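Given as structure tokens, the chain that follows is alone and in the form predicted alone.
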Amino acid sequence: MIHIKNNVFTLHTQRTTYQMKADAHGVLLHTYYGARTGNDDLSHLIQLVDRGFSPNPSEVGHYRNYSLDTLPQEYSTCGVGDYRMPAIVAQNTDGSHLVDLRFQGFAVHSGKYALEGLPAFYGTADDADTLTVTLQDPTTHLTVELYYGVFAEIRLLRASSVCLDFPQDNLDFMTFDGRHTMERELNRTPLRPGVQQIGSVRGTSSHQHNPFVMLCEHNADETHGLCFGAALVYSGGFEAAVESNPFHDARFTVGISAHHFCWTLEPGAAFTTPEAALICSPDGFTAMSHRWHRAIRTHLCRDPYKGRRRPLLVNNWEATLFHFDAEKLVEIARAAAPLGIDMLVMDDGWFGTRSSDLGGLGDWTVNEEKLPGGLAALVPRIQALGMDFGIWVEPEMVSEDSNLYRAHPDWAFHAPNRSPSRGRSQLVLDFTRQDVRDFIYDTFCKILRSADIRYLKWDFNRSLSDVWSAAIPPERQGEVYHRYILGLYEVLERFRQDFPDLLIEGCSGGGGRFDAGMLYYTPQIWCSDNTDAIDRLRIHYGTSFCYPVSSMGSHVSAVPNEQTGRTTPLETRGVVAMSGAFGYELDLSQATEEERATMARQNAEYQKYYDLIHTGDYYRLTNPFENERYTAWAHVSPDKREALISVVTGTAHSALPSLTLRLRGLDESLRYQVNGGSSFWGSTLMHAGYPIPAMQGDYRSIQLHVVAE
């Protein structure tokens, strides 16, 4: 998968090629990334020309055609003649900001590299190789090692975190943006001269922008066109930018946000950047998404839940908010068990004096007025009904009205002599501190060992602000944002190692920390605090470009919906939530017999189609941002012999034309039976289509089960 000759490094995956070359001056040139080629030296594509106001390195003398400002580089520097976005900036001991990296050497070994303290895709000697390229500044001896992990199905890089130079700028920049309760809405815009950038300065990957972005040809769509996707395996502040210069070249970078970032690098020390994963697809968005989904499921999410069935659960939050006790929880569980639900999750309000979001966070002791006898008494009652038990926690937060804060006010982020800003009436614990991390770990170990708890919902309900650590000297406060994330990863890894069978679901007000970094520790993430089925169509659509269905926490909630006030049929809420880690977010004890029968049927169908939904290939059949009449998607088994197609309509109107849906992903040469009835050739279903019966009313749904004969 890695071919090296004359300092030309060619990395092949099954479908793509990535190449760089160390030239005669030691500059590491980026020569190609795209559809698979041979092992030719592609530096012939680089034309050396004299462009005005582009200076030349001293070693080329008066030769004016060689300039760092015009060359495509693998890892761009600063202050030495390249005026585009740098991949690295450093302040030297003499006060200068010059960095001039030159090729020093390389190494190759079998298997996929790992990053100390950071999540990363993983692989063995059987399915991955690693190339390490070393660069060094000849004056300061600052050394940078670039790691490239190559799998048969995906391209994985780790640089700063990645810098890609494209020989053309006739591309579109695709980002996934939004806000709390409406995350990851697709935005697509052509590149224009200058810099286009998205990112987060919130200390998390954020609701506002996701650290997955794409570049694609103008005509690229689901089935055609060249596209590149990049995902930063990181859960903190980030920036992703693309710059188009006057010569119609494009430079793309992604990495840790530069906002308040300043890392002191001691002599002999090293700084490791997060991993960036890249996938190139010459065949449009769907093929790219399939590769992302497989890579995340098999090389990022870890045991035991990357292959094990997730529990079908009910969470009591929207049913009770803070107002519950043990009897109410048992009542909900008693109503859930006959419906085929596997687990009850107890949400916020079970600990300390917590009765609202104004206080109590940090005092993680069971409130025995609500739960007499504690978890040791409650959990067996739930298990006696045939269900497992899980809890909600928010370990990274503290309320000022708490015993923890009164004892350790320096454990929370806030600057000296300033009143801190609050989010949801809470402050953020300083996870850069080992004493804080040890306290959190020991506290929750005690809770987890007090009863048979199978699931943890790990929430984070605010952005970082007032970021100042009492444990770090003033001159190194620029390290706090990143050290916070490293501390979070350390704690999650300890739980991962010591409680290997515990299912942890990530959450940050829903989708505020939905990223590849968290998926390394938590195989599923609450997709959004917005449980409205129609809004979720858009949220799931954008999320699916990178992240697999198995990673999306998705529940049926009550109507009118808490976030939108919209009323949708229970059947439709089930169809939408079924395309994810399925569950319920309502008071099942108040359900009617008709509703209970519908839920029992939904749950049985979800279990029947579980493997198809979670491991099949996902197809976006419509774009809900463009098609308001209906939204359709499909799950297709890897062998193409089975598919589940889901359709949800919009608002009803009179005398609408009939609807015919063209399926995708089937085998043209096979005949398929639809919902146990008529059969058709795969070519017929994909090219001619299948008629969707008319459905009266708003927000109706239908599912088609298609099986090869």
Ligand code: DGJ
The other form holds:
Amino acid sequence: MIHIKNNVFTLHTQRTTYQMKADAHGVLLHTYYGARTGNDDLSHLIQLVDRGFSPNPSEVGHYRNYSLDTLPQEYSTCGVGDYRMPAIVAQNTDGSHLVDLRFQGFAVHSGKYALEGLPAFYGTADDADTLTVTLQDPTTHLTVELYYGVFAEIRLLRASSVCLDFPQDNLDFMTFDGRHTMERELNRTPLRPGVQQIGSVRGTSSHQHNPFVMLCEHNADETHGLCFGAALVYSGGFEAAVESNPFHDARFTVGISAHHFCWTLEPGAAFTTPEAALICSPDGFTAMSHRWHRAIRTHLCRDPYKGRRRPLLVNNWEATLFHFDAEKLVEIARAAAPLGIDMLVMDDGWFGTRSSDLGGLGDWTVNEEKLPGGLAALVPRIQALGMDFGIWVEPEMVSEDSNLYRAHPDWAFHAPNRSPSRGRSQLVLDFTRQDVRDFIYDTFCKILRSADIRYLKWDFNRSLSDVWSAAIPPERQGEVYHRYILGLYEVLERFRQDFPDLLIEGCSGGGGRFDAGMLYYTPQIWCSDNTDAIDRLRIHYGTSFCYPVSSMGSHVSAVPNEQTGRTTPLETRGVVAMSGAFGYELDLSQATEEERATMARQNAEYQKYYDLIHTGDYYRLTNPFENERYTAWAHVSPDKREALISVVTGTAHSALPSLTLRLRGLDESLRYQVNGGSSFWGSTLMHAGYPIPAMQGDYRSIQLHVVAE
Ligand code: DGJ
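Now that the form predicted alone has been shown, please provide the structure of the form predicted together with the named molecule.
So here's everything in the complex, that chain up top.
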């Protein structure tokens, strides 16, 4: 029944096979459980792929396809790069919560094991065999040891921000889940007995789950039904759980992740949980979203950008990646200025030895080979073209190949005697430390004062692992994740106070830290690294349930799209991107005259509709997950006298039925002119609808400007 060859352990029953394999690194992989197979090594079924934000163990060097986060584990570990549920969690004597289990050996016995003091199925040598596999942590040399102590203080192991009991469990749990480049897809599931939970153990709110969740009645939709939304105003690990009990009550909690959370409360001390904001709508999702949008725009985003017009910008990332110099940037700016673009944003690669993502983070001095004379020389050249200047930074990270790391290796998270996992080949700076925060603040202050910089793109390109701070005693390491976020907020607040006019756009490989906490400091956030207009329809749809369009950084990029390879018309890319904090992300100096004319036109339209888009009420007219034929949405002015309706089609098919779109949000008793042509009653446009002309080709778009007479 047990077959072992080359560290592949295959366990057969009459009908099933269960298999695991200790790989070359000693990681015990789970390779199969299912209908009976032969004794083949089934590890060929596991495909090694580079997944964004899945770190790589130290010993694999810069090879990015091997990650504990993506490999199937037989017994999952914690803190060393696997962000899924750990099978084991231990607090080590150095205070770290890291467990790294590697294969040590195995033994086979006839018969079935028994568990002392516990019930277990039993067997005899005739009908059972036992395989024992031993795993060991190479650093602690122990499999698992648990210590219990009594302390004079209290240690908080969980502190939720909200706990809501509902007298009913006939509800749906709605969550916004995804992955790097495909964030915030709506998932809706009815409550079932027990606990349903989402969250993040990555130290950030994450691409994988958003800290905004909803509960609603089964029949709730955009226009009807009771629904509740909760947004945690926090950017670190979180959990949102709902439990349905045997008596059909539901309890709903949201708060900081309990994963490795242990906060020592000295006598008399207080601990403040992050805020959880709640909104209930008896009238469906649209009304709820409108309240979220207004609340975030007016009670979370702060002055001066609360009401200030956001710049229409061009960012050079997708145009050049790391390979640019001052002349290239000026060339892009020269092409941008006549199109009505307000700002050039210089992305990653302007500092130190940074010519790829393998090094340079930490050495924040201008690379004068690329930018002779530094920012003081470059920025006036951009300004002379009538444009403002912005800059990309990633202050929370350090590369091992940097002077900063060589001088202060202890400033990066790592546990004693362990080599930390890299993510995008970089390590995370320990923002729990005042000296680290001061250094970062002073460094970027100098940069901001060295030239007229109006905008920062504040990026964060990996998930936390190896979380252990040299500045915190072992017994308080459970505070590190939260203290990290408190440190981040402190630094962001200092920038806000000292540079009140600076616009900071949040970013974490796109939308990996898209949350209400960040929006308090950064009024807009790069919505996703995926700039494909068609994928963006889904990303914007999910994001819009809580977050206003003014918070969603959204750019027109080149085709075929860098992430999907899809080609969409420029008009459609503009229609999708202008429903957000609009910009471009391509080499404008390569654009044809025809493309430039289209861009100039769409920029003028964006400026014309700016208030409508940014402060109007947003209506999801279709669900792009259900309706692949077309996606439609609308921005309607609060007084209902004006609306901009956008429609984007999917792939083309012959002889499709004609399309009539029912508008929403208008005043039934007002008469509206559509695109400067015919007029209709609001009731006609909303109940009978408006015909959308047939458009040939894939991914076409149309906008209707509807104005009350
Ligand atoms: C990730 C961001 O999301 C991108 O837009 C770009 O800024 C890169 N980082 C640069 O490294």
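By rigid core we mean the largest C-alpha set that fits within 1.5 Å across both forms. Positions refer to the first chain, counted from 1. Just so it is clear, the model here is predicted, and its values are computed rather than measured.
Once both forms are fitted on their rigid core, the CA atom of Gly650 lies less than 2 Å apart between the two forms. Taking 2 Å as the criterion, Arg700 does not count as shifted between the two forms: its C-alpha moves by less than this amount when the rigid core is aligned. The Cα position of Asp40 differs by 2 Å or more between the two forms after fitting on the rigid core. Core superposition gives Phe53 a CA displacement of 45.3 Å between the two forms.
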